[in-house]
Amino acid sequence: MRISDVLRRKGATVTTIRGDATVAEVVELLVVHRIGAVVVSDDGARVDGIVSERDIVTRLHGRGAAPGEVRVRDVMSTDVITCGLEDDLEALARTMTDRRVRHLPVIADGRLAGIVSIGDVVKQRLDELQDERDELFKYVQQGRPAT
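Put the chain from that sequence into structure form on its own, the form predicted on its own.
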């Protein structure tokens, strides 16, 4: 299974925000879209960073600044791990687990093409396992002698 299969099922919509936006604006996007991370992109195509709920909490803790006063560029992660459309889902799951990241922007032809979350990966894998189970069940049912 490839990342392109995941995006085909979930869609390729990516919520982005500019680096000069405020943390309050990011929080609004997270709440409205019910997502856990936003790609930071000043042009909507390039990945400048990513800001997650964890980034906000970790970097604002103890600062004493209000979310409306802090810029996204000051809290975003800039060492962004990305993936491509042809990347293998199992390998991606391992990367996400090993690197402890929950969201990976998808890059195609040098441009932002989607985003995959650990939830998307788990859902895809569960769907695959259910399909395999159903096929095995059909096989076993068809192989039984009539009584």
Second form
There are 2 protein chains.
Amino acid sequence: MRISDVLRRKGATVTTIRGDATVAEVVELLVVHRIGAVVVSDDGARVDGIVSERDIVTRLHGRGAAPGEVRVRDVMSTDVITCGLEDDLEALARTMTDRRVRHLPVIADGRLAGIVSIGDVVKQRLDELQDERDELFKYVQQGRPAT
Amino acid sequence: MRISDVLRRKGATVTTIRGDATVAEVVELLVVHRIGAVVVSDDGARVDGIVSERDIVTRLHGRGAAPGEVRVRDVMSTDVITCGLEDDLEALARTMTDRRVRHLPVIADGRLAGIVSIGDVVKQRLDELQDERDELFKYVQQGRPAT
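Starting from the form predicted on its own above, please write out the structure of the form predicted together with a further copy of the same chain.
Time for the whole complex; same chain goes first.
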């Protein structure tokens, strides 16, 4: 199972924000899109960083500042782990649990091409199990092929 | 695969906090324990709510208040989905992705007995795959049994 298979199912839409936006603006994006992280990119193609609920909770509150007064670039994570379309889903799931990150931006031809979350990994696996079950059910319904 | 199998691997420790603690205190717990949610419980046994990074980001910032001035009970989620030791992991993984929750407190005999995160679900699956591979490798190493 490859990252391209996940994107085929979920789509390649990625929400991005500029580094000079405020934390209040990124919170708005998280709430509206019901997502847990936003890729920080000034040109919409290069990944400058990623800002997650965790980054906001730990970095904003540590300094006791108001969300409207702090820039995204000051709370974002810059050591972003990214992945490619051909990367293996299982290996990346291991990376996510080991490194405790929930979102991996996908890069194709040097440009941001999608984002995969730990929720997507679980959903992909559940959908696979469902597909296997549907196949099996169909097989049983049709009867075994003559031998 | 049951929830009890997950707890056997990860342990039954659950971090709890009282509802009258401040958001600043819960943020401290999240950072120190490197977790994404804390069960809110005044007596350490009954689940009064759950407070996640998401709850803090969306509810605290929506009101523009400082973390030291807001009580946990005012930002926590009270419609907590819980699970039991005998519940099936796959069904709960589906619940987590459908309902977009990342943490399920585990209840046994009416008391808080653990917590399962979406990261634990992924880790459990990866560990199973690794066990299967180890078994297969051992089998190949030993040679096929004589037929």
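Numbering follows the first chain given and starts at 1. Predicted model only: the values in this text are computed from it and were never measured. Here the rigid core means the biggest group of C-alpha atoms that line up within 1.5 Å when the two forms are laid on top of each other.
Given a superposition on the rigid core, I'd like a yes or no on whether T15 shifts its C-alpha by 2 Å or more between the two forms.
Result for T15: no, shift under 2 Å.
Core aligned, does the CA of A24 move at least 2 Å between the two forms?
Shift of 2 Å or more: no.
With both forms fitted on the core, give yes or no for whether the Cα of K123 moves by 2 angstroms or more between the two forms.
Shift of 2 Å or more: no.
Can you read me the CA shift for D134 between the two forms, rigid core superposed, in Å?
After core superposition, the C-alpha of D134 moves 4.6 Å between the two forms.
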